[in-house]
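First, one chain by itself: the form predicted on its own, in C-alpha cells.
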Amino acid sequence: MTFLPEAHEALEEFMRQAVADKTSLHIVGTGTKEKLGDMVTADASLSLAHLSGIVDYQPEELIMVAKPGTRLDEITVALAEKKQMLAFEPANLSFLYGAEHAGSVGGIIAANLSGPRRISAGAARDYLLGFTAVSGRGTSFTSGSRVMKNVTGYDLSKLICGSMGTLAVMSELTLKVLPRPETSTTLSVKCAALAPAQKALSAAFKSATEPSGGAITRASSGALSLGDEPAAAHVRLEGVAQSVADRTSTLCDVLAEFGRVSVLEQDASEALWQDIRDIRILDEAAEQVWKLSVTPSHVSEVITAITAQTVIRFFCDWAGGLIILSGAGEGLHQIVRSAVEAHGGGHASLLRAPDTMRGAIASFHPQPTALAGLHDRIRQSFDPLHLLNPGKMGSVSRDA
C-alpha cells in the first residue's frame, strides 16, 4: 500500500492513523535515492511525490519555499531565470542510482547532500531556514522561519537534515538561495602523486584567492587507482570576472611550484565540477561506491592503506577531505573502515552496493557508544514507536 498525500492536512491525518495502528512507514520522495542508506522494511509506503510545487519564491529576499516532492530540476530552472542558485551545490545522483532525474528537494535535504562548494559555502543544512513537518507521534510542528536571524526555540533544521526521514515527514521547507557567480575558472596543476596534489590544494586554500572548490583526479583525467600515480589538483575560483582574473593570476604563482598549471575557462570548468559533483568520474558499473570523510592531511595515508589490500578507483573533493571510491568484494567495507580509523579517523559510508550486500553491511559508519545513545534518544523523542523509515540508518534500541 502506498499513500500519496497532496496537502499537509492529508499527510497529518494519515500519520495520525498510522501511529494509532502502529503502521511502520517507508518514506520516499520521488524514489531516486531509494538505495541510499540501509534497507527499509515497513508495513506501508508514504510517497511525497504529489506533495510538490514551489509555494513562494522571492528573489529579492533570497528565499524559496517549496514542498518536499518538488523536483530539483524544477527548482534549478526557476533559480536560473533569476541568476540564482542553491549554493550548497546539490548532487544529481541519477548516474549513481540509475534514476531518470536528480530527485526531489525533500530528498536532498533529508540526506543533507552537498556538492563541491560545501567547503566554502557550507552544507545543505546551512541553507534550510525552516520547515513544516509531521513527527512520528502524528503531530504537526514548524521550525525556523524565513529569515536567518530568527533564533527563537531549537534549531531543528540542522537536526532534520541528514535524518533520512527517520524523525519526521516534511510537508514544506524554506531555503536560502544566493546569486550565481558571474563566472568561474579552474586551475589544474599536474603533480607527481596524490600527496603533492594534496599539498597543492592546501597551499591554494591557505592563499587569499578564496577558492570555492578543491578536488584531485587522475592527471590524464578520470579516477585514480593508486596514491603514487600522477594526479591533478583542481582549484575553482568564482565571482566577478575581473576579480576571478586577478585571483587566477595570483593562484598560478602559488601553484607553480607543484607542477605545470593549466587554466580551464568557464564551460570546461563547469563541466569538470558537474562530473565531480555527480560522481560521474567513477565507473558506472562499479559494484560498490563509498564516501569517506577524512582529515585532508591523512588522505594519502588512507589511500595507501586501502590500495595495499585491494583494487579501487577514487577521486577526492572538499580539498581532499572527501574521498569517493569504487571497488568490489565482500571484505571491502572492513578494509575501507579500518583504514579510516587507523589514519586520523572519520566516516566511511556506503553509497551503492547490490541489495544482498546492503542487507549485510551497515551503510553508515558505526558510531561511538555515547553518540549512538544520543542518536537513539533523539529518535525516541520524535518517533517513539520507530515507525518512520525503520532500519534506514541502522537499528535503534527499543529501550532508548
Given for the second form:
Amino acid sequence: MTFLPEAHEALEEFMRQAVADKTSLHIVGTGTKEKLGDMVTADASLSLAHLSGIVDYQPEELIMVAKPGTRLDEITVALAEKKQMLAFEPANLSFLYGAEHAGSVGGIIAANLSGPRRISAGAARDYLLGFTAVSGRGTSFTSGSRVMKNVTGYDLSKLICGSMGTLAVMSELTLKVLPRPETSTTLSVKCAALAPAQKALSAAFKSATEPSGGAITRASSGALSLGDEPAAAHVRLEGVAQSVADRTSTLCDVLAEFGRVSVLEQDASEALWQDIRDIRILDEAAEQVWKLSVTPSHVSEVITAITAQTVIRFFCDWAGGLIILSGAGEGLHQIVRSAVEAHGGGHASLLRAPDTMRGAIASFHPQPTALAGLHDRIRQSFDPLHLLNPGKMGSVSRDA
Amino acid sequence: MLMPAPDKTTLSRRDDICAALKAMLPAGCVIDDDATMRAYDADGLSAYRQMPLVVVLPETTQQVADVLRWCRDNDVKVVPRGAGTSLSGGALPLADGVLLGLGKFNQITDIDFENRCVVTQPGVTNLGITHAVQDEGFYYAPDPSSQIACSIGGNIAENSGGVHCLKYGLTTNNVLGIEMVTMDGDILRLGGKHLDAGNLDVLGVMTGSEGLLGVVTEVTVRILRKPATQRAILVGFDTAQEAGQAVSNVIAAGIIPAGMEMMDNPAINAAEDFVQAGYPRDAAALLIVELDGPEVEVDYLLDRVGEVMQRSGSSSLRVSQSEIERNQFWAGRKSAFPAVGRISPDYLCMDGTIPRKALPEMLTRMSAMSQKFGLRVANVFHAGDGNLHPLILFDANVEGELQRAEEFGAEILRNCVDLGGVLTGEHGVGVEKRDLMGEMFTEEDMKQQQRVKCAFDPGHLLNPGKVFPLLHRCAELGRLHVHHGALPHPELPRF
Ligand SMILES: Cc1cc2nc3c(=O)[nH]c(=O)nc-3n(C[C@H](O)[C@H](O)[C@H](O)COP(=O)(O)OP(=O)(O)OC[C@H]3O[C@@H](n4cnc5c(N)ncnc54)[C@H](O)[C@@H]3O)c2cc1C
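Alternative state: the form predicted in complex with its partner chain, after the form predicted on its own:
Below is the whole assembly, all chains and molecules, this chain first.
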C-alpha cells in the first residue's frame, strides 16, 4: 500500500513510525520519473502527490513556496500569470517515461533536472532557496530561507537537490523565480560536422550577445545520427525586444563564418527549445537513453570515442556540455563512461533502460573511492538506517 | 565571545608539533615566532584577536593533505585562512590550533576562453581572476567590495556576494568545480569544466561552509563576457520608506538590474564628505541602480526604471552620461565603509537579509533601536536582494560601548529574522553570529547541519568554535531516538 500524506504533520508521524519499525520506503512525488535512477526495493511506498499546493507566491519578492506534490503545470501557469518563470527551465520528461504530465515540483528538485537555460541561468539547485523536510531519522528540519541572499549555516538545499529522495522527504520548498523574457529568437547555422558546430556555439557564447541556450541537432531537427552527418548549431537569444533584435544582428555576423544562418522567430524558437528541453527529438523506441555532462570543447572527441565502438543517436545542449544519446547493448555504459573519463572528464547518467538492465547498470556515474565514502557518510547523516529510497543512487554499505 | 577552552596537552606539545610540521614542509613554510605570527592573529573582525599555536603556509595540495592527516592523527585543530578579510571571524585563530594559510597558492593555472572558465589556486584574489581575463573582454562576476584583497578560496568558504549578485548570483552560482582536502587528508575533485554533480552536490555544500568541512586547494569558476554597456542612475528620495518601496516596484515591473544599492542619509553624508560623489545631501535615502547589456537594452531599461522611480516619488534623478560619471556614482557607495570610519572611531558592520518589502519597516525599527542603544547607525544596503549592512558607530575606548554596539547588532539581526529574513546574507556566521544561530534555527535544524559536519570531520578538528553555538559530539548526534510502543496515532497504517 502507498501512504499519501496531505500535511507535514501526517508525514512526520508516518516517518517516525517507519523509523521505529525500520520500514524502508519507496518515495515518489507524482510518479512520473520513477524509472529515473536505480531500482528501489523497499517495504512500503510513500507518495507526495497529495501534499500539494502553492503555499505562498510573492512575485515582487521573486519567491514561491510550494508543497512537493504540486504539479509543475500548476506552478508554470501561476507564474505565467505574473509573467514569471522557473528560470532553470525544468524538463518535462513525460515523453521519455511515458508519463501523462511533467511531474511534481518536488520531483524536479529531487532530480535536479534543468533545461537549456542551465548554461546561462543555472540549474534547479541554484533556485532552491530553502526547504522543510523530514529526515530518515523521522525528525523535521528546515534549511535555508525565503530570501534571495543567505549564507546562514550550511547550504543543505544544494545537497537535497539531486539527492533523489535518499536524504530526506521534503514537505515544503521555497523557490526563487524570475521575470520571463519578453521575447526570444533562435539563430541556426548549418555545419559540416559536430566539431565546427561546437566551435560555432563557442563563438556565440564568447560574444557579448548573452545567449540563453546553445544546442546542436541535425539540420532536419529530427533524430540525429552520428559522425560526419551535417549538424546544426542553434543559439537562443532572449530579453526585451529591442535588445534581442540588436543582439540577433550581432550574432548573425559572428555565426556567418560557420555556415548559412537562419533565424527562427518566437513561436518556432520556443517549439525548438521545448523539444530539446523535453528530449523529444530522440528516437522513441531506443533501448537506453543517456545524459552526459562533459567539457563543451571536448564534445566531439567524446562522441568520436563512442561512435568508434557502437551506434548511437544524439543531440547536444548547454553549449555542447550536455550530450543526450540513445543506443543499445549491455556494454554501452562502459563505452559511454570511459569516453567521458578519457576526454576531459564529467559524468554519464542513465535516463532510461529496460528494468532488467537498470538492475545491472549503475544509473549514476560511479565515484572514486574517497568521494563515494563521503557520499555514504553524508547519506548516513540524514538517513542512518537507509530507509529512504534505498539503492536509488547506488548501494550504500548497509549497517547491520 | 567564548571560544572552546584550549587543550592543555596540545599547548604543552607545541615544540613537538612545530618540529613535526617543519619536517613535513619545505623551509620557510612553518612560522612559529611571535613577531611573524602576529600578522595572523585576526581577520577582518579585528575586535577579536588570538595568537595561533603555529602558522603553516604549504605550497602544494599534497602538503596540505600531509598536514591535515598528521593533525588528525595527532588530534590537533586546524583553522584555514585565505586573505584574512572575513568580517565574521571565520579565520580567527585558535590558541591550540594550527593556522593553515593558503597564501602560497597564488597561481592561476588555466585560462580557458573556449569553455569560458578559469582554473586557479585558492590564494589568488577575486579581482586577480578578472585581471587575468579582462584583455579578452571577460570578467568574474561576483564582486565583493573586498575584491582587491580577498582570496577566491575565502570566497568559496564564505559564498561571498557583491553589488552585482542581484543579476549574476553569489559565488555558489559561479563555481564549477573545486579540488579539496578533507581532514582525513583525502584529496577530492568535485565538478570541473562540466556542469552539475551527477550525484550528491558536495560542491554545493562546501560553498559557504566557512572552512569547517575541508580545505579548498583549487577552484574552477565560470567567467562572463563583459557587458557592452553599463550605466547607473542615482535617485534621491525624501523618505527611506519611499526608496524601499521603489526597490520593490522595479522588481515588480519585471526588471532585474545588475545592481540596486541604497544608502540612508548618514551614509550619504559620510560618503559625500569623503569622496564628493555628487550625492544629494538632503535626501533621506539614495538608490544607485545599475543596468548593463547592449546599448539599446540599457537605454530602454533606463527609461523604464526612471518611470518607476518617478512613480515611486523620487526627489532627484541623475543618469550617468559617461564611464567617469558612472564610476563617480559608485565611488561614494564603494567607499562607504572607510567614509564611516572617518566620522567614528569604530564601527561594526552587520549583514542581515530581509524580504525586500520589509525594508521600510526595518528602517523604522532601526531608528528606534538607534535611540534605545544611544548609538548612531549608517545604512548601506544591497537593496535589490534585501541584504542590509547597517554600520553601527561607536568608540571602543568608551567603557561599555563595544558591548552596547554588539547588543545593538544582535538586536538588528533578531529583527531581520523576525521580519522573515536571515542572520547573514554574505559575510558568514563565523564567531560573530554563532550564538545567534538559535534565533533562526531550531535545535534539530542545527543538529542536522552538524551531522553533515560529522560526515566530513568526525573529530571536530577543522575550524571548531565557529558557526555552531554548541559542539555536539558526533557519536551523540548519530544516535537515533526511537520510542517503541508509544504511538500517538495508532490508526495510522502499520506494516
Ligand atoms: C572592507 C571589506 C569589504 C567586504 N565586502 C564584502 C562584500 O561586499 N561581500 C562579501 O560577501 N564579503 C565582503 N567582505 C568579507 C570578506 O572579504 C569575504 O568573506 C571574503 O570571501 C573572505 O575571503 P578571505 O580570503 O579574506 O578569507 P579569510 O578571511 O581568510 O577566511 C574566511 C573563511 O574562509 C575560510 N577559508 C579561507 N580560505 C579557505 C580555503 N582555501 N579552504 C577552506 N576554507 C577557507 C576560513 O577558515 C574562514 O572561515 C568584506 C570584507 C572587508 C574587510
